[in-house]
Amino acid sequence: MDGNLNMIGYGLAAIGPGVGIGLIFAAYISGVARQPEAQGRLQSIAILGFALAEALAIIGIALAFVL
């Protein structure tokens, strides 16, 4: 039974991170519609941001079935 909890709370868990690229990269189309001409810089950091998020993610999912 505490498997199938674990695997629960990282699906709760998931959520956030999966919140949070959708607002890096909606922040990233909006940024470069306003500024095209800064589409490099903004290309970069909302790709570092993508991966700082989905690490979170790739952390839980090694924790949960570690626990």
Given for the second form:
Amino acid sequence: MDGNLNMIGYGLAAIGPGVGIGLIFAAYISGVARQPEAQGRLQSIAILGFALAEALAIIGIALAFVL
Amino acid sequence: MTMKTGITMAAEGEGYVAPGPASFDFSEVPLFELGGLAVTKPMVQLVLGAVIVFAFFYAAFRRASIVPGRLQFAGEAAYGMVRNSIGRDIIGSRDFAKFVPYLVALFFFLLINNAFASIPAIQFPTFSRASMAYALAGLSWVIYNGVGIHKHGLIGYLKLQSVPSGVSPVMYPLLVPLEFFSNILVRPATLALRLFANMFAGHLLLILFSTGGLFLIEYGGIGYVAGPLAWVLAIAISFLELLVQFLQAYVFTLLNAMYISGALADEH
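Alternative state: the form predicted in complex with its partner chain, after the form predicted on its own:
Starting with the chain above, the whole complex follows.
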């Protein structure tokens, strides 16, 4: 079985953003559950947070292919 | 068209050849040549995407009437969605109007190009070629920096983007380079890589499950169970991809609007 150790490294590196994205959407869901009328405002904030946390995973996948 | 994907490679060799970046390389199989330049499938898709977006909005608003027809209604709903939920909510009601055409065009251009990944007979996301995503992020970099410099002047804009407010000046030597690096240099790179990596990874996953399923069935034995299972998963992932395609077009446009609104922000 052959493969690249980078990919295991990337798998480990993706844990962090995965937990982060989970926390962001958990907060978003409970925010909307408490105050449904705030969904519009919360949605763009949640997507922004998601994008920022996802950036880490993206830098990881880029480095996994480059290094 | 799919001469270099894993499916033919697996048929030629003995073992299964996993799909990789080579599956996205069309440089060996150009569709036609135009003035010595080889034109490949992603390039054609890019132009096709622009033509479709233009044609849709042109047809929808060519004979705009007060009581909208079905096509005009669809056009207005599409336009209004981006205008209100991205433009007005993020940039703010004072300045958003002049950026709406850019945001609407960008969103639907991205949406159609991402949707090409799931449209039968095309089935290739244009932005899984990194260079296409870099070009689009470069455009957005020019726009948000241009807007900011136009409003605040070069020095004022650099100060706005790289000097954080509410921090004691002692921290400036540490924070100013960091903020400059993050707001001016890294932003376009993450913007492009986010789109590219999502499209690339989704398409790679689909190739892996569909060609891998075929290989498992040909392999026999336990493959008769695992192969169809891989195909069922490929169908499930296709639906996930539809969500990701929309989400990435939305996120790209939303971040563009956010960068523009950051560049337009008044100094605190």
